[in-house]
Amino acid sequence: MKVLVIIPAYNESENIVNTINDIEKNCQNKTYQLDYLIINDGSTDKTKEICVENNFNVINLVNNLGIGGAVQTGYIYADKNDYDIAIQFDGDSQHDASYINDLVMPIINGDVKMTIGSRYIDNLSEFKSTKIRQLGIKILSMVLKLTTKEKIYDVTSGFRAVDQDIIKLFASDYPNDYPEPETLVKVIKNGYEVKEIPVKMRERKYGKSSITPIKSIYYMAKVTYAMIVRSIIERGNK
């Protein structure tokens, strides 16, 4: 059983070593193979350097693709690699590398196809965002149950496992902006099960995020008419 770790990374020279120790000190002892790659979507920082001074496992991008472009090039690479799950994987050491198992044993397990780490259920993480983020997050969970009937409450979370069927899915098509919500659409009107699982997760230490509270609402209304589309898209495939 191989599992890949994908790490998007834009500008994460302060973080990106915490992240790759934070994976190494918790792949010893496992059942399944675990191994990581750093996609470095085109940082204007350090980022590269220090991944080349480190021996970090990296794919280093020309230009900027954005979270989408850079997340489906970790895809492409574990489906050419003949990878049994993927694990997306926040770079800025935000998401805690203890709870990779807790996501990829239910789909060892055959229970289900993708896992989802949690803020918002079982009261774990402490880190919840702002009121302004939470709040879309609870209408960004809402239209997702209205297009698929199916109940997500960390709908924007970046830590997530998928099996080999979803990562031959995002291999061949992933949405570009914040594509978290509208890939859960894709999932779930396809026909697969999700399963959310309890995880803590950190303030960002370095840096900070690109999403202002001006931001959020434009986000909340990009992501909403994607989610949309997409479900109308996907009910057409069928």
Second form
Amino acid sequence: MKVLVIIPAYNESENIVNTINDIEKNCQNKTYQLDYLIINDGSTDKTKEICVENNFNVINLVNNLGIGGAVQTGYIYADKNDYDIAIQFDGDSQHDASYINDLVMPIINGDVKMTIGSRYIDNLSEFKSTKIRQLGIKILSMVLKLTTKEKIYDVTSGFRAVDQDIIKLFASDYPNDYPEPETLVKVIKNGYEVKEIPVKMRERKYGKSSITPIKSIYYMAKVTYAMIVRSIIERGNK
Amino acid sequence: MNLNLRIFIILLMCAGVYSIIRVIKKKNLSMKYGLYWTTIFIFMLILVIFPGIVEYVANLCGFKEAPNMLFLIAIFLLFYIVFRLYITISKLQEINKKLVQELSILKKDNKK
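For comparison with the form predicted alone, produce the structure of the form predicted in complex with the partner chain.
In what comes next, the whole complex appears, and the chain from above leads the way.
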């Protein structure tokens, strides 16, 4: 079993070393091979230099592609190098690598094809994001329920693991911006089962989130639209 | 239509066709899109030279004023062209993304 942790990073020079240390600490004593891969999305800070200095396993995108294009590069790499499972893991120290095993095991056992690290089940995570964002996530969760009939709480979580079939699916087609909820629709509409796993998430230490208050209205409109259209165009694939 | 105005529009259309051929020569416009625009200009040229055509068709379709029909056609045509433009841009974005991804993966593999 080969597992690849995909870490999209845009201007994460302050967080990337901690993130990799966190993952390497959790790499040992596993029954499967765990590799990581940083996708440096054309950062303008020292992210690239820091990765080279520390000899990190990294792909430096020659141009900035945005989160979707960056993550997809990881899935293409995973597909080309025959990885059995790919995990998405943010480079901003929000995610906790000790939960990687919890996300991987249900897929190895063949229970489901995709797992999502969730802040909103079992109350494991004290950090749950701001009230207004929680409301937005609740609405998107409802949209997912309406379009796919599946109930998933943390639809925007970027901490997720998928098996080989979904790696191939993502390698061939992946949304460019705000991909998380839309890819859930895609996966479910293609007939794969998704399971939420309780995880702890941290508040990010440095840098700010990519979604500002002004953008949040556009975000909700774009994601809702994308989920509805996605559910229509993927209908025949089940 | 006033004769001076007609001559002015005819000259404008001719200048349009000329500049299209010039940008094609400079390879700033592909032959395919050059054909679109040249067709539009020549079509407008014909209508200016024979304004009777517009009057006749507008009457046939039930427009009160002939220019209304021209405006309607022009707006629809422009909508269509802009829409096609968006499609082309989206395609280019996809191709560009693919190129960046494949090149970046290649560069990594080369370093090993």
